Structures are given as C-alpha cells and as structure tokens.
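Starting off, we have a lone chain in the form predicted alone, written out as structure tokens.
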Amino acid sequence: MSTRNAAAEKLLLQMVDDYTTREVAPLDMAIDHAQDFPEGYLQQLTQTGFLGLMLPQEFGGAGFGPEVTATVLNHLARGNASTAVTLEGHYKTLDQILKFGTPALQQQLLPSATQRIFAFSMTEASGGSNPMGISSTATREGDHWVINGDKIMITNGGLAQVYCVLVKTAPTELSVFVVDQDMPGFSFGKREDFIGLRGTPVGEIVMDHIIVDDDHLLGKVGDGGLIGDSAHDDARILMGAVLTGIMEHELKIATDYAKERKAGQTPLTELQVTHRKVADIAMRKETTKLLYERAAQLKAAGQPYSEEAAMAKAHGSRAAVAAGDDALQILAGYGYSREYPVEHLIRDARAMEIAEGTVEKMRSAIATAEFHK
C-alpha cells in the first residue's frame, strides 16, 4: 500500500468515526423504534459520499477497495447496524454490475450510483434457498427481453431505484437483468415487518412486461447462478464487518454498565461471571473481525474467497446473537428493557443468521469446500 493510499484511508476512517459518533449513533434507538430512518437521514448519508465509496473513480466514486469498504461498514455498524446494512445491499449490487455489466450499462448506470441506491433481488415466495424454484421470467421477443415476475424480501426494496433481478430465461436456466423504477411495468409491493434491522427497508417489486435490451443482461444468458453466488459472497464479507460492529456495540454497552454497577458491595467488574461474559464477547468479536478481514484481503488480491466469506457470515451471526445475550445478562433487567439497545442488537444480529443464506446453508457450503480440499 502506498503512503498516499494509507493516508487517504486513515482520513476516511476518521471521517467515518466522527460521522458515526455525531450523526448515526445518537439516532440508533429512534431508528429501531420508528422502524425507519428519520426524514433527511439518507439524503445526508448520500451527500456525505457513502454511496460512492467503493465505486471506481471513473464513475465518480472514491475507488476504495474491499478491505476499506468492509472496515467502513464495521465502523458505521457500531453506531447503527441498519445504516450499514443499507449500504451493504448497495455495495454488493454495484460489485455485480462492475464484474458482469457491459461497458454500455456501466456508463449508463454507475455515474448515478453516488446518488441512487441499488439493490440485488433473488428471493420469491416460490423460491428461497432454491433459486430454481423461482417463477420470474425473461422472454426473448425480437431484439429485446420482456421481464415478468414478483420479487420479495429485497434488502433496500422500495428504497432502491435500480434492481438486479434473477429470472428464468428457460425452464432450467437462470439469468440476471437490471431494471429500474422508471421503466414501464415496474411497481413496488409491500414492505416486510421484520423484527430486526428495522431501519433498512426490505420490500417487494412487481415486474409486469418490463422491456429491456441486451445491455441490461449481466454476464451471459445462463450466468444467473454464478452471479447470484458472487453477490452472496460479496455480501457475506460485508455482513461479517457489520456483525463485528454490532458486537463492538454490545461490548461497549456491557463494559460501560459493569464499570458503574455493583452486585451488593462488589463492583461487577470484579466478578468472575462478568469477566467470562465480557471475555467471550471480545473473543467472538475479534474472531469475526479476523474472518471478514481475511475474506476481504483475498478478494482484493483476486483470490477465491467464498469459503472465508461464508465463515465470516455464519460465525459472525451466531456470535453476535450470543454476545448480545451475554451483554443482556450483564445488564439483567435493564438489558431486557427497550430503554437499552441490547435487545434490538440481538434482533439485528438474528436477521443475519437468515439473510444471504442461512447459517445451516453456510455450514454446508463450508463443509463441502473442506471435503474438496
């Protein structure tokens, strides 16, 4: 890394920390309670330049790599996980357009990605973990494609303006196309009422005879499985970073509380039971950090990172829920109260045991990778 790059990264992270302390963390509880971001919150996030963080400079972005991008989300998640997850959904989508989009599509869409939010959609009511179970289609008609279908549970669904969508181009063939909210036949459906990450909208889009040209196809016809796997891998690195941030938040709450409270005449900081819980939270946090950083390093080096990304997400999501439970126990009755953020941090972490592939699916993927070594 050059001295110039190191200096730029240091300045960036200082800015992110200052912004998180000033603008994000104070709203953490309000975001959960309101089940939404405050008015003007995302506009300010956009004006600060976060949407273009990992976008190459040729498209108007800052051009930071995978390691810095993940670290930024880690720092933001210390203040509010929903904010970081909204950016995660945006970044993973831009990654797929950069990897698989035609030059014409990139030039058409990516300069606007510093101001517009993007989303990636695979899930349908008829197909969750099994992509071949989806029913959305893209049918070739002359020199264009006609897309029909209903996609649900989209991170940033209803908020994003641009969507990469997984569809069938044949009964056993998956492909990915890019559509946007301004196309005739595009409409929004319902927003899910999820128990965690309540600031991040998760919603539905409906596609009714949307017409697109060949440039809106990512990769080649039939590359849908490959592109979907790529999106999952990129998301899982970033989720590991977000989960580390959640655990750092849980650890600070637990240690701050323990420093101020006593059990009888004994400070909580002197009790072995407190030591064990705090140590366990710290170890879980550091282990997840090492996993996501390793995956990001491999990605930056152009090496395979799928297994490491799955580890960061699978271990991190389980670890963050357990860490939240330990923090809640340290706070006792206050931990169970909505007046403290621990309970919503557990709910936030729990979402990531499901999103981008369940923990069970991650473990199968990791085991399969080990069997083939």
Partner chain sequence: MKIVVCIKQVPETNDVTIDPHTHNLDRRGLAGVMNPFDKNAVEQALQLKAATDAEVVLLTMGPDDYAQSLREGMAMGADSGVLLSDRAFAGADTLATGYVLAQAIAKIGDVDLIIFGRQAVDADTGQVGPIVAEFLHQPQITYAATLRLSGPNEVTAERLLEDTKQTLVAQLPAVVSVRSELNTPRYPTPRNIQLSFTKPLTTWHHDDLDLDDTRLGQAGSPTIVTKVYAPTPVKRALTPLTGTPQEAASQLIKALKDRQLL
Contents of the next structure:
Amino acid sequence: MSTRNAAAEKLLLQMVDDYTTREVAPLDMAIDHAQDFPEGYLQQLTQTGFLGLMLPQEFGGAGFGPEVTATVLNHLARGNASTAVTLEGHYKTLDQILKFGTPALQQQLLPSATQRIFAFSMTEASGGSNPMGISSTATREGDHWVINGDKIMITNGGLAQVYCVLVKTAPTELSVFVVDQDMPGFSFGKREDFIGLRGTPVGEIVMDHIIVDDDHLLGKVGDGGLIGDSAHDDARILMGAVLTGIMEHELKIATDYAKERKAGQTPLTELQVTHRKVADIAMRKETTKLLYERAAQLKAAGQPYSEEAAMAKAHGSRAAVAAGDDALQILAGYGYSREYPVEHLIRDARAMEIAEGTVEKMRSAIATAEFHK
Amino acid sequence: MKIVVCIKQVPETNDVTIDPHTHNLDRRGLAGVMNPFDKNAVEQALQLKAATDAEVVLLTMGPDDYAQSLREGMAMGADSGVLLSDRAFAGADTLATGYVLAQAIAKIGDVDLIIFGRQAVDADTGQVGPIVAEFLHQPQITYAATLRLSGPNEVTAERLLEDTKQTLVAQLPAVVSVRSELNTPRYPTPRNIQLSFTKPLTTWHHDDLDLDDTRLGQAGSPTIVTKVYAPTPVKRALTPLTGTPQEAASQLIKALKDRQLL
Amino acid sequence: MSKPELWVVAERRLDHIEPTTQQLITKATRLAGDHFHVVTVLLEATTDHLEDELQPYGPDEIRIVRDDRFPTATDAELADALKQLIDAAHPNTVLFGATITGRSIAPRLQAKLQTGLTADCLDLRFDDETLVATKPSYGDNIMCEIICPDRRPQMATVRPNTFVAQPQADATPAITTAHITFHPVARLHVTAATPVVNTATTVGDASRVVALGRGAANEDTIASATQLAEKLGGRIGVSRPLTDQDRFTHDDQIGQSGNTIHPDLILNFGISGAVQYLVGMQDSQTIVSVNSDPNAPIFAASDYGYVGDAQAFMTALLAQFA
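And the form predicted in complex with the partner chain, for comparison with the form predicted alone?
First the chain shown before, then all remaining chains and molecules of the complex.
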C-alpha cells in the first residue's frame, strides 16, 4: 500500500480538472450523439497516463490508491460519464489481476496495462446475474486449457485488448482466465446499441477453441465466484464516483440555468419549486459522494467494503436519475431537448441501475449483510 | 546542454476583487497554479531536451508554496527545481526580481539557454526576461513563435512583430521568451506527478546567493503601487430601440444617419 | 532653468512610424503643458525621413539619431543606443508603445538604467514631476496606479490605441540630431525580416466594429456579423468567451488584456458586458447593443439598445442596408 502524498494528489486533481475542462467536457454532447469517442480521444487519454493511474509504479503506473482513483473518476465524469466508465472497466479489471494474479502473471500482463485497455467479462445470454447459468467453459486438455464460449455486454468489449473471462471449469465450478484479442480463436461480436453511456462500447467476444496454459488462470481453479464478486465490489465504488460526477454536472446545469432565467418577473432562483429541486439534487449528490468515499476508505484500509460499495452504486444510480429528472424539469423545454445535455445524463445514469448488478440485487446484498450483523 | 526555465506561480483565476474597506486586493481562497504562459516555456524546453538530451532546471522566486509549481513542471518532465525564497526577496518589482533570478542563474552555472513565458497572467508585464538578459549580458529573443537548435551552440527563432516576421539566430548562451502559440503544453501524467517527488528541489535563501542587499525586495524596487482599484465603466443615456427587429433596425439606421455614421 | 524632458521613443513599423508613437506624442504634449519639454527620439537610417510622420503631432523637439544599422538592430543594440542618449540628456520620463518591440526594448533599458518601468499602461498623469501610470493587472480586472518616486528617468510602456493621435495645425517642432556610438552585438543576428501579408487590420485599428459575445456564437450569427462588418467597412471583434473558438484569436478580443478600442461605432451582439469588456470599449463614439437579457449590464454603457434576438436583429439590419 502506497503512502498518500497530499501534494501529489493536489497536482493530480489540478491536472485532471484541467484535462476535463479542456479535453473532455467540450466533447460530451458529441460523444453521446456519435455513439463513440472521437478519433484520437482514447489515444490522448492513454498518452496522458490515465490507464496507469492505479497501477503500481513497479509496473509503470502511478500507483494512486483507491480513494484518489475514485475521486479522479468523479472529476472526469463531470465532463463526460462514458470516459469515466471506460476507465472504471479497466481499473476494476486491473484490480482483480493485482489481487488474484500470480507474480508471474502480473509481470507478464501489467506492464502493458498503461497502453492497453483491460476488460472483465461475466455476462452471457444464458446468465447475467446468475453466474452458474453461464455456459462458457475451459476444459483441460493435456497441459492446456481450451476455452469456448460467448460473452456479451462487456464494458469496453471490442475496445479492450485483454479480457478476464468467467468460465466453468466443471459443472458447478467457476474460474477466471485471461485471454487477449490476438489469440487464435478470439473474435469480436456485436456492439450493443445502448441508450446511455454511448461513448463506452459494450460488446461481445466469441471464444472458439482458445488454448491457454495454466499461467493464464487468474487465482485458483474454482475462484471464479470470488473474483467476480470482488470485481463487482471494486466497480461499484467507482460507479458511485462516476454518478457523483454526473450529479455535479446536473446540479451545475440546473443552477446556471436558474440563475439566468425568470418565470414571469420572478427569477427562478427565488421560486420555492426551484429551491426544492436544487436542494434535492445537491443532497443526492453529496450522499452519494460520502458513500463512495466511505467505501474507498474501507478498501484502502483493508477493511470489508462490499456492502458500502453496493450502497454507493444503488443509492447513486437512482439518485442521479432522479436528480437528472429534477434538472430537466427546471430547464423545462430546454431540458427535454437533445440540444441540452440533461437528457443524456439521465440516460447515462440509468445504465448504472443495471450494470455491475441491478439495484434490486444491490438491495438484496445490503439486506443480507444487515441480517448477518 | 543546460536550460533554465523561469516560472511564476499565479492565482488560479483572474477574478480577484478589491476589499471595499481596506482597498486591498482580496486573494483569499485563490489556489496558486503555474502561470499558463510558463507552461509553454517548459514545453519548449522539454522538446529541446528530447532533441539534445539537455538538462532542464526550473527556477522560481516566491514563498515556499511556489514549490507546487516547480513540482508541476518537474511532473511535465523537467529534471530539477530551484526555489528562491527569503523574506528579503518579498515585495520585489520586476527589476529586483530580475536581479535575484540573474544571480541565481549565475550560481546554477554553465546555463546555455534561459526560457521565459511571454508574461505572467496576473501582472502582465513580460519584463523580467529582458531584465535578466541585460543583467547577464546575453542576447535576447522575445515573443519567439518558433525555436530550434540550429547548431551546436546556436538557436534560431522566428518572431512575429506587428506586421513583420523576423528570423533571428543567437549564439548561446541566450535568453528567449516564447509566445503561447508556439506549442501545446503536455499534461503531467499521473505517474510523472508521483515521480516528480523523487526529483531534486532545492531552496536557496538569501545567504545562498551573492547579493547586493540594496537591490533586493521592496527596498530594491524602484516602483511603488500607490493605489489599487476596480475599474468602473462609464454609464451612458440609453435610447431603447423598440418593436420588432425590423422596426428596431430602422430606428437604428435613422439614428446612425443622424449621427453621420451612415 | 531648462524644463525637464518628457520623451516618447518613436517606433518604426516597416517603413513607417508605428501609430502608437503618434498617440503618445499627442498625450505627452497634453500632459506637458508648460512644464515639460516633449522630445520624440527617433532612431533611423541615414536615408529615412520618418520625422515627417512625427512632425504634425507637435512634440517640442524631434531628436534624430541616424545609423543605417538601426532598421535591423536588435533589442540590446537599440537599448544601448537609448542608454547613451539618456545619459547625455537625463530625461525625466521615457515613454514607449506597449508593442512587441516596445515591451522588449524598454525592460532591457530599464535594467541598464536601474530604474522603474510600468508595463502596458492605460492612463498617464503627472503629480508635479512624478509620473502616475495606471496599469491593468489580473486580466484587466484590477487597475493599479504605479509611481517611481526616486529614480529617473521614470518609464512606461503604453497600450496601443489607449490615446487618440491628433495632428496639430501649426506644429513646428525643432528638429535636432544626436550622436551615439553603435555597439554591435555579435551574438545575435536578424537573418530575415519579411513583411507579413496581413491586410486585415486588428480590431483596435477598425473604425467600425461588430462585436460578438457568448450569446451570438453560432455559425449563422457569425456569418451575418461578417456581412454586417463588410457593409459597415468594419471588422469583427469578440469578447473573451469566443476566443476559445479556433477562428478567433486574442487579436480579435476586446477588453481583458486584449485590445482597448475606441471606434466611431460599435455594435455589440450577445455580449452581457463584463467590466473588463466595458472598460475595453467604453471610449467608442457610438455604442449600440443587442441582447436578449434586458438586465445585461451592457445596456447601461450603451447609447442604443435592443432587447431581443441578435440574429433576428442582424437579419433585419442587413435587409434594410440592401
């Protein structure tokens, strides 16, 4: 665990804010409309070192801890949520390789993680929230494993070059292997046409008789469920951060607009209906921020954080959709227009009521944790 | 080759206000950042470093928190930083600032090229570069629009005057100030931000330099600020143009004809 | 006892005098009254007659130094020449235009003289023989009055177009010559100087300006504004937010460290009127503003105002011009 350096964190956030203002925020609308990041956009993000933010320095990264990593995504999401979510998918994957990978696997994979995007794939057509329902398999053949299967709805699917894939190594045994796009038998399938977070590709990979050695196994045989849960936990903290950024964006749009407009002769800022909405957006933003920061602190301290991570995402995703709805209502006709960003912020936030476990699953997890106390 | 880049830390925004009671500048709560124009100077030095393996040293004069801007420049890629910090330096105008910088550059030693940003965004003078050049008896190229090494000991620069483009060739050592159009400064990467804290940052106080005390700080500054105020625009008697855009436009055309502007 | 000398250092722009010099001479003669002897110092080649462009503005004296190396001399060489002249005559005050040239030579000279220099001034006055120079800082958000109480000469560079140059009917300046030793600096050479073919004037030179702000930033409005500027024989200027667009540069900016302007006519579209902007254009002769917000501060600083859509107003105006 690296010790924190307040001066370095200050410089980092100054850079991130500068980058967000100049390189990210101006493209927010264009990214949504084009359903893609513009040419060169991810290359610049890579050159600026964002892929290595939380990667330890020994692998060529910056080695920032969980709290700072989440805060960076929060700030980036003020400019564009897809950008932050693409990084979230990468970071959560690296986290699992750092937690479960052997030193040899880490040494083999991680130095390239400053230049290549990594992705974690669990969902299949036959099973999303129920991992045992998946049908992808890794079968032992001599010294090798042979992997077959079809994974869908992968964050950064088609964009990432390296994939951690959840497969069955026995009928009731889940394991995770690392494959990359250059392996024989690897191909990309279709990209989803999702209504939100439209910059981030969500796609399919097809594995047809991919042969790997033991060294591509992440953790031990049978660790799949554990690793999958861990990936969810790590992703949920970061999503709480992204959702906070979305709400900060919504709040800014709402307050900027209210400060400029009048209803009849009364400035919007003097109307109680505006007060109520703005206050609610602000409280939703702040509670989500506290939740993700709390989860990140626990993670940094080596404490359990699964329940808090679930809260950050479950609370944050609903809160950001509701906050977007309030912001839309303040802007009224403009809010409903595709020429203003509010509507796409709602669509962006809505994705996170589903991705990395639905809000319903989050509530079950939180309730179960409470019953066990 | 050794390059010194002189930088300044400035408030994050220029939206400063005057305290209505004390009539002093209210800079409370304003974070300090590296002067944006100085980032162009650092970027230029780093491009020369890439081409020649030059050593890039950052130099600034100010309170201890100016170390942050030195770190930022080191995170961009500079090799080391020198902070000139002493109560005796406080209150310096451009002349007294230029003097201490020149003495520090002499102490750094064997400096081939000194680069400045075009001016600081807070004080907007752009004077310190030429002052340092004069004190060090070096040729200067101000407002350079391009800059490259054209020989082992020589730089060539283009300079855009109001309506002339000059090409200048200077033998090193020399002082150059650069226009902001010259380049796009790189962002410090997260990794380089971390690594900048392993690079040497030296603080020199009064006694570390060879200085004539009469030329330092407020006492060594010929100029004095006697008054600071917020500009107030002059009000005019407004004649409203009314009705539809067509009606308003015809009212305007008539008014402009009456004023013999059309 | 002879009067203290107030100098304006003439600047050459290609084969002519840079207009700021004439603006400064006008201002200097007003400031001088009977108290100062206004001298324009002109460094020119032996074949030049740039004094002809200075004479109508009526300094008391035009002091000429001729050397064929001056037109291509470097900052250090010119500063050295001026230092010799100053050592010989001990002027009270030396003024430069805050052009690129002025802002390069003046601080070099300041260091030689170990005196004070105030940059980019927007106003000048004298308290007795002490120059009080008004200088903007923090991007023109703040004005500072700066003096140099003890050392002479006191020096300032003055922002172009801050003052209006006015020829005087019966100006008869004395024309004198002075001599210096030209000390060439071997380590710096101007190897080429080509005129930049730039027919567009800067916004500061235009007598008619169509100014656009955040509220008039779309393609159609910019196209209409361009037409309107052509019809008026003027030029487009912008407020700060529009300089973020690639097509506009700081040369097009009005106010806030940009150009201070005073055209005969300025039409402001979609500009709310930040203080720096208002200060940057308030000396315009006639100010017309169109803005959809009736409470925009720009209206209080305008002669004519229309509350409404910038594009619709421009379209109507263009139609009636045709």
